[in-house]
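Given as structure tokens, the chain that follows is alone and in the form predicted on its own.
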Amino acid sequence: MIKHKKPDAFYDTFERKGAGQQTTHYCPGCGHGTVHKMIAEAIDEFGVRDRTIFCSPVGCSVFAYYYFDTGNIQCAHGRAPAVATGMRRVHDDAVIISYQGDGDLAGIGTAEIIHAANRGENITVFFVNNAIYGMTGGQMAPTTLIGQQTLTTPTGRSAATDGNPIGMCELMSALSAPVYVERVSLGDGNRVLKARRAVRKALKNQIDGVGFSFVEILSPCPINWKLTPMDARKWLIENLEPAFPVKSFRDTGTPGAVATARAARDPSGPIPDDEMVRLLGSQSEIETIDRVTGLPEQRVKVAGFGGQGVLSAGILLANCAISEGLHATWLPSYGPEMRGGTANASVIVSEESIGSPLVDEPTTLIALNGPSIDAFEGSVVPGGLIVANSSLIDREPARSDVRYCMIPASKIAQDIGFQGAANVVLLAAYAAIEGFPAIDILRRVIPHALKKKNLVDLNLQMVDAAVEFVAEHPVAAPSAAPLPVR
């Protein structure tokens, strides 16, 4: 006796759709339900349900989280490959599925899928192509056929005004990084069996660490095509398949290839010597550098106005961190003005991988002007540090639960002979107070960070002056009771 049952990768009942629901939301004859079952069966077969993360964006795929008993992430329209990339960066063992329709992947998310494929991300992409925007009424999609009538092309798609249908498998196979690219069809039973094998292979590739796999699935959309389910499958075979040939475009790669490549560029290990040479100079200098360990995560906000070197100070700090074998992110924020507008940079330094570059609660604020300390003082964590340019800031921090150093950075820089290096004075003061980055590292990175080599000596003098100032002016310590921020 043959017994059929729902795959374990599906929920027993679809409570997110409604209490006790056992049916999906898909229209009669829609291919999404068929594809869902193929994926769920493959997940069961490989025993990876607890490792699987399903990324579903806007479109008919958006309700996949109703049905799959896996990790689920709802993604912005077209952005599933970008979200999948982020998941891959922080979850090495996850099986990550990007499940997308034609309007989502080939239209709104073209950039995301192209670049994820070009990077060779070890993810699996299932691309359901029904040549139409199915969820929102049947508008023309990037894959709509020439002459095909849709809600927005009532007289048929015109190549002259609308362009030609986009072959996504053809685009994917033009890139060098993807290891598996295949187009399959749901036109009849034999075609469904071939599609099932492609789904299984694409998931197995990821599990084996082979690399980026892309499966395009030609799928019927009877409601928007205005056909019966049976006629829709016939129309698919007679019309979609000639326009989008069903075949394997690429099938290369060996198990473990991605793992080998990742190990070669593992960001958690020491920075390669050749890269250290590029950043810091000679091999003899590199051999004297101790790798930093035991450093608490540094979340630094550098703020001022355009032209003060806010962004370059952040880059300099991040480069110092990288040179000490640490992870670092740099995220700039600035207005359209080249000079005079507000600007800030968020820098995170950690021994561990960094999930997000945002700094909402800085451990250190480096403020180059008054508006910056007004804007960000309140966000510094209790016990954190504020290093402020007292040449342009006429008050001390209003809080008593933070440490602070008021240093006349602009005046120091002007006295040395280059007022534009006040940012380096403040960064060096921070380094002298916190012990990170090491002053020696800061001195070594500066010559390689500056484009104008005639300013190197002046900037190194800024570091010396800042270290001397900090030595002579102890940092104000926080009190037990915090005061309200003005």
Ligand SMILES: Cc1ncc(C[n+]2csc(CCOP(=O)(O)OP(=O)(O)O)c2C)c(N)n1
The other form holds:
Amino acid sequence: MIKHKKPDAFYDTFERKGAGQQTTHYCPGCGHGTVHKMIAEAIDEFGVRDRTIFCSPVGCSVFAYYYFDTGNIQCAHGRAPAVATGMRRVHDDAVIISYQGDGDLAGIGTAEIIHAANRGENITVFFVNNAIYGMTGGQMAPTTLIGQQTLTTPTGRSAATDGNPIGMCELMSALSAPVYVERVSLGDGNRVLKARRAVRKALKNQIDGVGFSFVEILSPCPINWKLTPMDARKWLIENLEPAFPVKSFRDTGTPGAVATARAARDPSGPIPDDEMVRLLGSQSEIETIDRVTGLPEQRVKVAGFGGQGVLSAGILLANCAISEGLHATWLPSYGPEMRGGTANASVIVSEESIGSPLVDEPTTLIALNGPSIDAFEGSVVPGGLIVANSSLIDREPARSDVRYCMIPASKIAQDIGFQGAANVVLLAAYAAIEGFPAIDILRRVIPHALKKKNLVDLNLQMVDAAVEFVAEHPVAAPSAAPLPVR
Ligand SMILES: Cc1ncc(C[n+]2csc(CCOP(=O)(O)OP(=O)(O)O)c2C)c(N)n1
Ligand code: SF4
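And the form predicted together with the named molecule, for comparison with the form predicted on its own?
Every component of the complex follows; first up is the chain already shown.
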């Protein structure tokens, strides 16, 4: 006896159609429903519903989140592989599905899928190829066949004006990282059974840590093909399959391969010795480092104009952090001009691995010029620190709930003999005030971090001058109750 049962990975009722409804929004004979069912059954079979994240696309399957009782993210058009990548990086244990149509994956999202595949992300991609833009009423897709009539190719697709259909499995298997690439078809019952096996395998691969799996499913869109559901299946076999051969393109990879590769360079693990050797000069230097513990997360914004060494001050800070065995990110932001435009660098330092490199609410602002303090003063957290270059900034911070140090960095640097190193004066002042990075570390990293070795001594003098200035001008505690952050 054949027993039909709705997979547990589906909700009991599909609320979009009103409580109690059992039907989806798909047209009669559409392949999306079939593919959904295969995926839901595989999720049930592997018992991973609670840890599955379904990244649904723009396209007819945009409402997949009404059907799958899993984690769901509705992604911007074509961007599901990028979202899936983000999920992969933060949820080790999640089973992540990128579900995409041909307009979504092979049109607007070409870049995302190629790069996710090329990185070999341990995700599963289900690519539903119906050779047309279904949701928007049947325009030409990248996979539309030569001669196929669509809304935008009323006389049939022409290679001369529209290019040739893109074989995504062929493209995927030109890359070395994907471990499983297969094209299947929903043309008839036997084909559906084969497709089901491919769907299952692609999910299992991910669960076993094998790597990037890609299954293309040739799928009918009767309404836009202007055929009955039965004729659509026939048309699929007779026309789509010859253009897109149904076969396994690649099936390699070993269970656990992803975990092994990850362990070799675990981003959340300790900073590798070779990184520290690069910054400190030798292995024996590393032994002399007091590893920092208990440091609150430092979110530093260094801002000024291009040419002031804003970005390099950020790199120096990040390098000091790495030398102390800490995690660090550095994110530059600058205009198109090499010199004179505004520039800032966001640096995060933490004992833990860092999720996002963005700094919206800095714990410290290092401002090299007036526009920088105007732009970022309001974003500093209450109790935070502003280190400002008083040579170029003619006002003190307006905030009374932050600590600040007005240091004539440009003048100090000029007096020592190299005005271009005002950035190092400011960074050293920050270090002297916060006790991080250790001044000793800053002094030890400078010779290795600076490309121009003839400037090392001058830069070390900048550090000494800043330390002396801070000792003579201690930073006062904030005087007022915290202001709301702007
Ligand atoms: C940024 C953006 N561009 C265009 C659209 C319009 N749009 C919606 S769905 C779609 C194509 C979907 O086709 P496909 O990915 O093949 O999925 P199907 O609907 O056939 O399942 C387009 C172009 C949109 N919603 N957003
Ligand atoms: S338009 Fe095509 S792809 Fe969209 S639901 Fe209808 S049959 Fe399916």
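Positions refer to the first chain, counted from 1. In this text, rigid core is short for the largest set of C-alphas that superpose within 1.5 Å between two forms. The model shown is predicted, which means the values in this text are computed figures rather than measured ones.
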With the core lined up, does the C-alpha of Thr150 move 2 Å or more between these two forms?
-> no
If we fit on the core, is the Cα of Gly314 displaced 2 Å or more between these two forms?
-> yes
By the 2 angstroms cut-off, has the C-alpha of Ile39 moved between these two forms once the rigid core is superposed?
-> no
